[in-house]
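As a starting point, one isolated chain is supplied in structure tokens, in the form predicted on its own.
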Amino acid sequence: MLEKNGQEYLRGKRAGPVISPGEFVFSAAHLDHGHIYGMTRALIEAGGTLKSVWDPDPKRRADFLRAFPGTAEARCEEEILDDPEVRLVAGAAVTNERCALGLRVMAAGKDYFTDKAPMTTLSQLDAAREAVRRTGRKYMVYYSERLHVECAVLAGMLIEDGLIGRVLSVSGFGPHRIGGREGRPAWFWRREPSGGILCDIGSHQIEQYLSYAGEEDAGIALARIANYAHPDTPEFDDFGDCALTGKNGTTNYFRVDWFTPDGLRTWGDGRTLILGTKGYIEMRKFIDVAADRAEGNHLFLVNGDGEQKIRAAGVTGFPFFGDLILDCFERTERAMTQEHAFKAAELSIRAQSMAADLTPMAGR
């Protein structure tokens, strides 16, 4: 029986440093998306040593160096790629440039850790798959909404231990706040560099479905996009939804959008529902709406033992990042298989490419 706060059940499972300081050296390059900060902090918390950083924009380099004092400022990307001490390069380039960066990193004999979405076209995916086969290097992806949210980590543990039986269906909701135009780069509003909403933030939803349902592949039954409220940027998708059917018969539906209202105390009310044969899990990842405190990481578990609400913050840590470091040393796949990372990307790209456009004619 799971304790009400989850602590007893998870005793000994909390993640932490997996190596001694200086054993695993990594660098950061191309800082176009703010996820690079979460990626970097998580690797450091797992025991990694950040050596250097590069970005063509001096301001982005300066901001990063303030956040991670003591980091060396590389003179160019090649300085990082040529550094024999650097084992892994973490990057958050413009979305359609992430694959090219990864190819350069792997050609230099290093493992690659990129922000999601890891690429925007199937031809890029083919090139990445070939490079992984040829070089033996890793092309890992920061699917943060499962890997870097403790209630999402806890959900995976509960599923693995059979507390809701066999997973039948996963439903996900990934609303985001768009903020002011001045806070977004020009590439954000264009489909080719950003990949589109199903390729970009939809990749979170597809990856967590594959993971929770234990699916290795799926077919896309429905994909839709729209620009409902941003006619001045016609290439921008502010809404998308998608339905998938897994190879083993499980189902998935998700909705992603840029319509988080200003009155919400966080950037998005992300939620996930997981139905199993013996129970179900609901996650309210980032906020408990209308509660006194704007806290996230709420997990609800209902099964034959009853109903439980678990506040998952501080319970599990984030084991993916330590596992990734160990995988880089041992050439294993405990953090995530390479095929899983690529399959989530493939399905996201396919969904975007086949999506029906619901944008009203007046807005096109």
Contents of the next structure:
Number of protein chains: 2
Amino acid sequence: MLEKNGQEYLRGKRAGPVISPGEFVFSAAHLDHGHIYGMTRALIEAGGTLKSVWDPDPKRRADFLRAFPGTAEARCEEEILDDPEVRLVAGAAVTNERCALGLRVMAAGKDYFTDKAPMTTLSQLDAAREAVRRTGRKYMVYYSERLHVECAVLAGMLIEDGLIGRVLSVSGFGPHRIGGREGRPAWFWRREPSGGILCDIGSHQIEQYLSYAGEEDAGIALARIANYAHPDTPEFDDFGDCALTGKNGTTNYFRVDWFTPDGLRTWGDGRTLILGTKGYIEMRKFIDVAADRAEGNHLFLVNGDGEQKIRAAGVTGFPFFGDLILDCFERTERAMTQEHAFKAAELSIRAQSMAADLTPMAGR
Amino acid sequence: MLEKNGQEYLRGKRAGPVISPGEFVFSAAHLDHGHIYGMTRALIEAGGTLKSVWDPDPKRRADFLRAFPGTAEARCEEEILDDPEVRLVAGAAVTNERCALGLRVMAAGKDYFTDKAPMTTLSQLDAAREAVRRTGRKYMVYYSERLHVECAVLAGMLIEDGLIGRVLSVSGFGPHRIGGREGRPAWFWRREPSGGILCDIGSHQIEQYLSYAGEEDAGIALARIANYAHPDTPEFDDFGDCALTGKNGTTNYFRVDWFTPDGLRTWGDGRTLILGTKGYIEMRKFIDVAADRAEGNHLFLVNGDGEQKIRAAGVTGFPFFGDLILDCFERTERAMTQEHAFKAAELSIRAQSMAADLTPMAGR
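Right, and the form predicted together with another copy of the chain of this protein, after the form predicted on its own?
Now the full complex is given, and it begins with the chain already shown.
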């Protein structure tokens, strides 16, 4: 039985630096999404050395340099791509430009680490697959809702250790706060650059399902989108849901939306429910609603041994990032297989493109 | 803003007796499912007078008489049907026999109140609709997971009062504990008498969706069943899930299963999540996992005013049953419209009959 405090899963499974300073040099390029900060910090914590940064917008460069002082300010993207010391480029471009950036990065002989969603069309995906085959470089993706949330990391470990038996079904809820219209860039509200809700925040959900259920492929059994309450931005999906059927007969459902109420103490009440033959896991990732403290990282484990609540903060660390650095050195796939990263993207894009739009039925 | 203790929703909205003793006489017939006890108690609490009981099995009759002493033991079903004093017959027959019983009850000029699911085939449904039209009698259904759970009653009141805005999506999880094989009758494990998982426990979920979303009709967008882990009973579905799209563009998803782990302190961790334009509701109906006390009836309300946890036990009572009695007197539809009761049944049956069976994909 798992110790109440989760001690046996405590760090050490690979968190903290995996190499010495200066051994793994990387740069950041294109800072359109704030996720670039989390990506950069996590690589540094895992032992990476941030050398330089580039973005066309001087303000975005300046903000980034304040967060990571001592970083060189490149004069253009090419300066980074031409730097032989740089092994990996981390980027968070506008979603539909992420693939083109990746192609340039891989053509320059470097590995690529992009914010999710990693691309928005199947032709981009084809180009990325082809470039990976040709160059042997990596096109890795920051699926942060599993890789950078400790209760989500712990869930994977508990499943691997058999604590809920064989996984049968994964259900995910990914509500997000939209905030004011002015707080989002113009591309956020448009279909082509953002990719749509199932492609964008849906990609987290699909990646989690494939990972927790151990599925390598799946069919899309249901996909719906809607703009229920944002008539001024008609290309924007404020709601989406989707169901997948895995090749091995497991099931997935997820709902994503932009309806987090103002009164919630965080940006979204993200949940994941994982049903196994011998137990189940619930994650309350970012908040335990109405609990005294507005803190996240709660994992609930129910199996033959009873019910446990485990606060996962500080328990596992984030092994993905150290694994990614080692993978780049050793050309292995500890952190994530290339095919898994691409499959999650493929299914997200397919779900979006086949989704039934409920907006007209809802009277809009 | 709702008072923390929900005082403004406190009883009085119609709970407790609605009529005087002896005014509304009913009987119980066919006790195959234990729900008959909850149905009978609730009718008595609402002011009904239980006169007599019938079941072919003497042991079931004796058990029932112990729970409701002073009840007359009928010698046959006809004795109840022929009793002019009896206005309503409550029954919990084997699922695929519930409709035939209802037809006999209505032909005898009485209203019928059956355990869910109220029928298992569309031809039974056609016969029931026809009989209701012809006799003017009621064919009402004990959808207990909404009607007989106070947090579920409270949720309906909060929605009606606009506390989460317009309802967009309802998600339900209805896990059940299967217990030992010997604890269930033979018909439970077979498809034809039980109706299958989406028809049986799925009917609760569909009824809740129609009710909370205010939808009168819906299409089935997804239906899946599986027997993942019960190879000895191949007709048994241990898993099912389903998605509906409402006529007004709202969405539903639910999962039902028989995988409640031994370590859970109750029979199932039933949840309902209701997303509205201005807030959301979560119900933890029967347990708040890993909380100190193993008690149910928790409602979480999040909207512009903040996050609230409301313990709904003792708050609303169960207005359905008093409303049903008044409806029988006044031929009104306060408790539930006939069409709503039938529509939930219809969609449950359709979902079951079109469900993709994942058992072979899962390697069984």
